[in-house]
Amino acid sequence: MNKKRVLVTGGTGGIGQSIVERLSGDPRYEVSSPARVDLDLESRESIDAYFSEASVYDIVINNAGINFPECIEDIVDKHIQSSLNINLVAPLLIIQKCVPHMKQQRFGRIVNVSSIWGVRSKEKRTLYSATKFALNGVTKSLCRELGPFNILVNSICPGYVNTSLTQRNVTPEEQEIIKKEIPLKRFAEPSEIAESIAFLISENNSYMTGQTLIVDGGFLA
C-alpha cells in the first residue's frame, strides 16, 4: 500500500503534537513535521529552501499558529508581521508549493487549523481573529478552485483546548468561568482535535470540503 505523505506544521506541542502522534500511528500515512530550523514559517526564503529539497505531499495540515492577546493600542509592528506570516502567509505559500502535485495525481487533502476566534471574536484578539477569519476565507476560496481536482480543503476551528497555550493565556479563574459556558463543561483534549483532523484527511471524508468545522464542545451554539 502506498502511504500518503503528510506535512504537519507546528507539530511540537499541544494540538500539533497530538496530530503527529495520531497520524504517525496510522500505517496509511508517512508524517513529516519539520522543526523551525528546517522550516521557518516567518521566512519566505526558508519555505522556498525547504520545498526545494522536500518530497511532494499528498496531505497538508497547516497547524502552526501564534497569538498575541493585546489591546489595540499595545499592538506592535513585530507582532503584526509575525501573526500575518505564521497564521496566514505561510499556509498560503505551503499550499502553493503542494498543489501542483495534488492536481497531477487528482488527490489532495488540505486542513487549515483555524479557531473559534476565526468565526467570532472577543477583546484582545484583533490580530489573531484577523488572520484566522482570513484563513477561513482561504479555505472557502480554494475549495472551489481545487474541487475539480479532487482536492478537499477544510478549516477546523477548535474552541478552548487543554494546552500550554491556553494555560498561558487564560488564568485558572477564567478557565472555570469559561467551562461553565461550555455545554460539555470542560475544555477539549488535543487528541480530540487530532481525531477530527484524522477524519477530514481520511478516505471516510469524500465529500466534505470548504467547511469551517467547529470543535468547541458547543461553546458557540
The other form holds:
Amino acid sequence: MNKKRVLVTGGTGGIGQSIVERLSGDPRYEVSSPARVDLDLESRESIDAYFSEASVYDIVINNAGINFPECIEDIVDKHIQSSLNINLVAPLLIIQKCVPHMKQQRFGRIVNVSSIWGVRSKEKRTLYSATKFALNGVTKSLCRELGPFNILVNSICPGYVNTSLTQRNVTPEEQEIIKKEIPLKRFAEPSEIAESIAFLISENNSYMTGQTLIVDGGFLA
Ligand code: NAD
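Right, and the form predicted in complex with ligand NAD of this protein, after the form predicted on its own?
Next comes the full complex, this chain leading.
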C-alpha cells in the first residue's frame, strides 16, 4: 500500500503532539513533523530551504500557531510580524510549495488549524483573530481553486483545548467561568481535535471542503 505522506507543523505543541500520535498510529500515513531548527515558520529562508529538499506531501496540516493576548495599545511590532508570519504567511507558503505535487497526483488534503477566534472574537485577540479570520479566507479561496484537482481544503476551529497555550493565556479563574458557558462543561482534550482532523484528511471525507469546522463543545452556539 502506498502510504500518504503527511506534513504536520507545530508537532511539539499540545494539539500537534496529539495529531502526530493519532496519525503515526495509522498504517495509511507516513508522518513528518519537522522541528523548528529544520523548519522555522518565521523565516522565509528556512521555509525555502526545507522545501527544496522535501515538498512531496499528499496531506498538509498547518497546525503551528501563536497567540499574544494584548490590548491594542500594548501590541508590539515584533508580535505583529510573528503572528502574521507564523499563523498566516507560513501556512500559505507551505500550501504553495505542496500544491504542485498534489495537483499531479490529483489528490490532496489540506487542513488549516484556525480557532473559534477566527469566526468570532473577544478582547485582546486583535492579532490572533486578524490572522485566524484571514487563514479561514485562505481555506475558502483555495477550496474553489483546488477543488477541480480533488484537493480538499478545510479549516478546523477549536474552542478551548487543555494545552499549555490555554494555561498561558487564560487564568484559572477565567477557565472555571468559561467551562460553565460550554454546553459540554469542559475544555476539549487535544486528542479530540486530532480525531476531527483525522476525519478531514481521510478518504472517508470525500465531499467536505471549504469549511470552517468548529469543534468547541457547543460554546459558540
Ligand atoms: P502550542 O503553543 O502548544 O504549540 C504551538 C506549536 O507551534 C509548537 O509546536 C511550536 O514549536 C510551534 N511553533 C511556534 N512558533 C514556531 C515557529 N516559528 N516555527 C515552527 N514552529 C513554531 O499550541 P497548541 O495549543 O498546540 O495550538 C496548536 C494550534 O491550535 C495553533 O494554531 C492554535 O492557534 C490553535 N488553537 C489552539 C487552541 C487551544 O486552546 N490550545 C484553541 C484554538 C486553536
